[in-house]
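We begin with a single chain expressed as structure tokens, specifically the form predicted on its own.
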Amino acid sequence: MIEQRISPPKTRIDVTVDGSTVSVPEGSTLLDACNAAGADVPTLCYLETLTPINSCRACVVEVEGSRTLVPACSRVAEPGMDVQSDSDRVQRARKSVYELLASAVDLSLAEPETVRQMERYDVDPERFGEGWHRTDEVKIQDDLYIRDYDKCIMCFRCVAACGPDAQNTFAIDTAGRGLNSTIATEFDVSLPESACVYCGNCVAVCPTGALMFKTEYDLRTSDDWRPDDQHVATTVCSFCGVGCNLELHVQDNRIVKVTSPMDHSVTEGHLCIKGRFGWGYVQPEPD
């Protein structure tokens, strides 16, 4: 008979959220303290499934005897902490967090709930002025996924799914210095000729669209992208054994572009080439 070790149950911790005393377990963030209390934190660089980075500030909260705000997505919760997750410090914080990226970066393609939290706040993405933008071309290199850098927030989401949270391939880090900071392959070669191996993952959790399926890039350049009109069906992949989830996004009975759930078990949100793109063989090529 084969023993089972059960792990002891983690201490539990209470901490005060906007008022309310919240129990957590040991190691967790305050980001958590705040979910369970049902606070609307917002996150940019955040991913459930990914290490945090701390590379937005668009979840700071208030933690009392703190000098500064501090980042809820990576601080630690410790008992008896009291913390306001919308005060009016925080909000001007957050509401300036977002101006200024709207100010050096297109966020007109931003994920939904970027925009929720960004009307929630009044932002004016106008407030500092034009700023100052990239103007690379689009880089199309493959027919896959496409790189615009001009909608790049620099949150490093594709670099940890790429590094050691996901695929451990490592075929992008941040190159550059100060404004001229970018993600790129090593010694900025073309996709193709570097190490990345086209699992698709950065650009499942880009979250403005500076990574695209090239399938959506053409779509929306030709104004045909109509995301209201399109399902998804949820299937299994058929390449091998593993088990991943697809979330399979149809426009016209067509497959426009393949996700996969977060909540997944076998996936957390991750493919392989063969799941993330390799769908073309059940659909004729248009005329």
Second form
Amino acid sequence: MIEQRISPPKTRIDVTVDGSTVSVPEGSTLLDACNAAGADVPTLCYLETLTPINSCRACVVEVEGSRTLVPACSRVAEPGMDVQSDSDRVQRARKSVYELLASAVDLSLAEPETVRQMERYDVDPERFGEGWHRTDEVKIQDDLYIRDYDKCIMCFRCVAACGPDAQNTFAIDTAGRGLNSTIATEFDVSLPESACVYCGNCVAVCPTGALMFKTEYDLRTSDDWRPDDQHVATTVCSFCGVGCNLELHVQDNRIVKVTSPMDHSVTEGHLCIKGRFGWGYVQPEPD
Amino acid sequence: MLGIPDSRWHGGERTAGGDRVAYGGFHRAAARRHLLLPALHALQDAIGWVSHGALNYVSERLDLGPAEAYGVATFYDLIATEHAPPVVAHVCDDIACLAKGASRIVDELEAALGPAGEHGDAAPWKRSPCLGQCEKGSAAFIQCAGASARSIAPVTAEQVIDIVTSGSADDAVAPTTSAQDRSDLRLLAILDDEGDMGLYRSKGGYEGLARALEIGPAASVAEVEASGIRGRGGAAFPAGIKWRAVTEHEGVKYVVCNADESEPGTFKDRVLLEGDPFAVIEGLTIAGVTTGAQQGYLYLRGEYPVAFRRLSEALESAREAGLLGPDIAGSGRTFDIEIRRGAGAYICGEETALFNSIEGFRGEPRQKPPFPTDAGLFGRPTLVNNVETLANIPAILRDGGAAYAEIGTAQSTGPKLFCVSGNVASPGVYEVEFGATIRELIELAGGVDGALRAVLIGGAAGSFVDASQLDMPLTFEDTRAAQLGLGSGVIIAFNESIDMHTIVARIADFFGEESCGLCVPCRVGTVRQHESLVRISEGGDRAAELEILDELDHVLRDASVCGLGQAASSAVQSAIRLGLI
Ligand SMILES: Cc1cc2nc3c(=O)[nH]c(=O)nc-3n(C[C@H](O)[C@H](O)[C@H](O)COP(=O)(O)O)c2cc1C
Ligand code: SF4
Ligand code: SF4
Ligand code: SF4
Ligand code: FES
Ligand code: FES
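Please could you give me the other form, the form predicted together with its partner chain, since above is the form predicted on its own?
Starting with the chain above, the whole complex follows.
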């Protein structure tokens, strides 16, 4: 059966953001409302294509009448809500959230947006004192991608992408509890021994460089990763009839990584092993 | 437990013609995901740990990714995923026991058995958060492969050494005693060791259920509302509002008894479950027939083996008496109760984490809204009440809500159990009417041993008070006005000999250990809080550390997902205000 895509126009509701009223379709989140109002709300664990998991708390906003701050990324807007997107309380919490993260994990390869927000909130990773920090060996178990969990902020995007939100492979999940939790396969077996099918969808959604193409990792290790010298070639995957859009990131005439546009209706950024990693044949073996 | 596989694909019987049928059944298997934790328990009980092969088998049978099952297994302290010794002792070193000298036991065990184990390693003994036996002064919980788990309280270091070296243990729990004259008590009238339904009925038991069936759901909800009873699990939410909301929903719904009692210093639910299981069962049955749920769950703390046996027996007698099952007391109504055992995770007492735990997911809380009354267990409207809340329900239905509302104060109605422990002469559970003061409760428990330094009320998630506040009535309204919380009814007294730095650091450590790890403020913040307290006690820059603690307090309270993180700095901040550290 073909999915019914035409739905009746949604009722709109009014929400106040930082004093001005915006109108958003019913079912929108507070993040949608803040965006509509032009407010600058940071997010870390949220991604448009995944179910919100509410873990990072960078997006918290103040809602009139609520005892605690609320996560904008997942809270559904209700008519008449009065939202403060950047009040003193909000700023204080966000600054601490980033500082706690920065004090515990290596954010050196975080997305530019995260770097910008950390500057905005004047983040001082040392403020909470010397203490526990993640120290994980880089896991290099194959030629396709690496896992460097001391950069992992536990945003759970990879788990959602590997699981119910995209790939439905369930090769990785959170293991352990509290500070000792990490993303792992069962009994931490290596990826080739696990259920992983190497779609690379986890790599595509990771915001911190904890998951990374092996090609990119090698180039970075040899200090030869030069994003400014790369160009992106857009094409369509030739392996099957689905027609996934590919973005080939090319440096020195070699493909160094493959992504797919998140706003593409076929892929939503997700691919399979062939599109993601199966491009060896278009270029000669390196010497 | 999982039954014989129903298809050859999963290793079941070969049947005539069977080879010609393609077997599906994955949806059916996935719908059984809620059997994951019971299956992990079964493995743990049988062989003492969950091996890779065993985990793979369970995952296959329930159509789960092994990584998912591993994620669930490693969430719980009582499930081992490394080859563990056949007998493992979990020894309490939490605050109430610390006040009674638990650090001595820990030191002796370290000397004799080596350092305590960490999660997932093969040490024969581990340090445990509060085991809910605080009135006994020391406690151990023993896991034995191939035999049922045991509680020992009070416990000595020699006993633990003997058990882990000999490899066997029996329950050795001192009987629940009470220094109180019980003849006029309502909740503690029966503290029966036999789980005898005759005794329960002779004291008016099951009259409440009979009346609930007679007057019907709408009138029963009205009685609960009229009683004014508020939840006894910590959040003090008016029970009537939840009962009404769930009753008004259509379709499948559930009722859940929260018996995960793990708040340090709390043991009242254990006393009720062991001593008067029928009151809780009747309360939950009334909840079921009133809201229209056909299935009830009782989520019992994994470290309560005695309560597990008493409850199982009591459920069996209730079924035999026709008070559970397809035709309750001849009314034609169906309702039954299943016990689900927790596996060592304080956070699973948080209601939404509890749902995830029952459903076979990691026991991480869900963001609210939606609230359980709209979308709870299995996504259905769910009524969750604490053990003590439910134990009050039979009397509310039997005698009427208005009569119940006469007890206590106007805003805090009913009898209330308090768990008094630490440096008092007779630690134990004491029943009073709401309105009694902290001083009166401490006096009921025989008074303080030595000179009082501070009292912790509400548990680890509560606050310290000092001698100047002892005349505060323990009601919801008075404690709220003083910006404190009644929590789960904890009163732990500490005398002048106790090093408060140790106690406060242990509380901070508890939250770090028990944080589920989902959200940043709590996952990292609780640990930073503990580190900062340790620096203070080691003579660090106090002013700078207090600033750090203040900042952590804000982010924990304001930005954590659930009540664990939101309350993790409460006791610490109160200790600073009182100058205890
Ligand atoms: C971290 C945490 C742990 C909790 N543990 C328990 C518990 O062990 N038992 C309990 O009844 N409620 C516990 N609660 C409260 C429950 O979420 C819920 O409010 C309660 O079970 C509702 O029952 P009541 O209304 O009868 O109190 C806990 C809450 C939090 C945030
Ligand atoms: S590559 Fe694909 S299958 Fe493998 S872990 Fe990542 S998302 Fe899962
Ligand atoms: S590996 Fe990346 S995507 Fe996965 S939880 Fe860590 S930071 Fe998030
Ligand atoms: S506050 Fe703590 S326990 Fe609650 S969801 Fe966050 S990490 Fe988990
Ligand atoms: S972006 Fe909302 S909680 Fe992470
Ligand atoms: S049993 Fe030891 S503190 Fe409660």
